[in-house]
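Next up: a single chain in structure tokens, the form predicted alone.
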Amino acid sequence: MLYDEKYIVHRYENNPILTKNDFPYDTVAVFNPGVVKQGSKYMMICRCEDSSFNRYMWVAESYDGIKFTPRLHPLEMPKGDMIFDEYVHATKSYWDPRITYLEGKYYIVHAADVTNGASCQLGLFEIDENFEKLVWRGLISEPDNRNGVLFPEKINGKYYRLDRPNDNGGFDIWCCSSPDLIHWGNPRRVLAKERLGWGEKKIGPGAVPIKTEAGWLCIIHGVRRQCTDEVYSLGVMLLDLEDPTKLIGYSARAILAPEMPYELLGQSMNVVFTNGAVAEDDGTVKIYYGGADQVICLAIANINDLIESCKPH
């Protein structure tokens, strides 16, 4: 059937909001940021890469959620931890930080190539409120898992997260729980990629789930094949507040797909990909996303429109 509204997500007219030119040193790409709001201040941790393909997590700050100012230097990686030193390459193997404010602390879940890129696992950092010092908490998933994101509160006494095990080609979204943020179990499949025409090849969690009266609103990504190319788009799903392994609904159509030049052309063609979103008091949601693995962009939606898109039509 045809939908009443063609667009429910609107791009910021002056996208992109951050490019390589906004950063010092040898920076060739900046994309896929995690974002959290501290009072009136927005804190962003960007994924940056240089021409040697070294990766960095770089903090940028804003007071309006639009104009961000990067700091002079990237975050320093923790040193001296045996597991980090053995499994996580200090300049190459971490990316796509997702920031969750949970019980008075800021946590960063990230993907990491481990054992010289033989596999991928989820890692966990804690960072101070000034976003200056990282503390390594460990690898928190089995091998071959990525796109991990923590829920912003305990649910019935347990921590929960979404992730995407590669699962021998499964590429679906799963949810699991933990007593301590380190040991995880009780995995349940939440959404299978076969349900989404715009994500028929693989899907994964995006930004930190947003708590609403209707359920946990989760912005997700999906990948479909177009001839010989992959196209990355965004959608949403809604999970039960008391049991986040229970799916309430999902968007049958993509809410944001690559259309603009900064989304079509870059290191990876045809990509919009999000790690961070901020729900504002006025009912809008700022969605921060990477365009073509090259730049950082902003889109804005009404939270009720996102919820409505998860309902059957």
Ligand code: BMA
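These figures come from a predicted structure and were not determined experimentally. If you superpose the two forms and keep the largest set of C-alpha atoms that fall within 1.5 Å, you have the rigid core. Positions refer to the first chain, counted from 1. What changes on going to the form predicted together with the named molecule:
- Residue displacement note: residue 75 has its CA displaced by under 2 Å between the two forms (rigid core superposed).
- Positional change of residue 102 between the two forms stays under 2 Å at the C-alpha, relative to the superposed core.
- For residue 90, a C-alpha deviation of 2 angstroms or more is recorded between the two forms after rigid-core alignment.
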The other form holds:
Amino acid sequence: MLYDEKYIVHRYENNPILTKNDFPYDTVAVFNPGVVKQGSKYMMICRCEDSSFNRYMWVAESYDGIKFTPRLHPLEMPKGDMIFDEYVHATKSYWDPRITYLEGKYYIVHAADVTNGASCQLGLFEIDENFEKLVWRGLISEPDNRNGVLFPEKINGKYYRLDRPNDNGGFDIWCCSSPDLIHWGNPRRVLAKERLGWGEKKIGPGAVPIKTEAGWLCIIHGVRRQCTDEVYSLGVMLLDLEDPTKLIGYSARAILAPEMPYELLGQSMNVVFTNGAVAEDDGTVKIYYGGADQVICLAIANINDLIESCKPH
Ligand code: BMA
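Requested next: the structure of the form predicted together with the named molecule (the form predicted alone having been shown above).
Shown next: the complete complex, the earlier chain at its head.
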């Protein structure tokens, strides 16, 4: 790791860990992966794009959390569901997958630029434990919403998710609940972008919330304006364990901001963006993130440092 004691998140020194060259097809970019650990194995679903701007979800596997081997082909998409075929598959609109292990099953919330006139909606897949067969569960948000992520357990009998409504929700982070993962309601805003200098334009959830004694630790992203461009950085917030609509704290400073060449220059400039993190037994957290919408990178933090950064400031 590249240790710099000014920071609490440390980049892997051989970043990026996956690039388009690791994939056999006409792949121009691979980024923003969802990641989950199954025993000693890390399962990653990458967001891949080809030169015609088709998107694929592509599984890569690892036994050390660093060297990931992509499979030979992308995941096959389910067939025969009218809504999926018409609104999602028609535009290959499954991107930014976030994988949650919940009650013995693997769920993937993804963003979808649906073709029904609305812009973005959230979609839900289920996948088997070998990550071979996707099952479509439906569109699960109102338009216009993106960056959805499920909590890894029911809380007081209900499922919870974080999401990011666009204009009408003010580009803030919201939390809502559901009895069945399909029908969602009771939306509450948990964090407003105005609180964050590094996310003054937009904020959104990132990786699956991590349960800690201090609360649900959530790695989030924020966007700020910079002259003609936008800068995407990462931060953290802490939510109440019993009621995740209640904010305990958040990091006033970004925990990771673009500064390496692979974060500054790519399909988009100045972007670090996460959909997946793994909390390890040794108290560290592996954060997987997309660099400049082009490559996949790894950074590591100590979980206590992340919690500490959410304390009042
Ligand atoms: C967000 C999402 C991400 C992307 C980021 C930067 O709105 O679309 O997939 O990494 O923009 O372009």
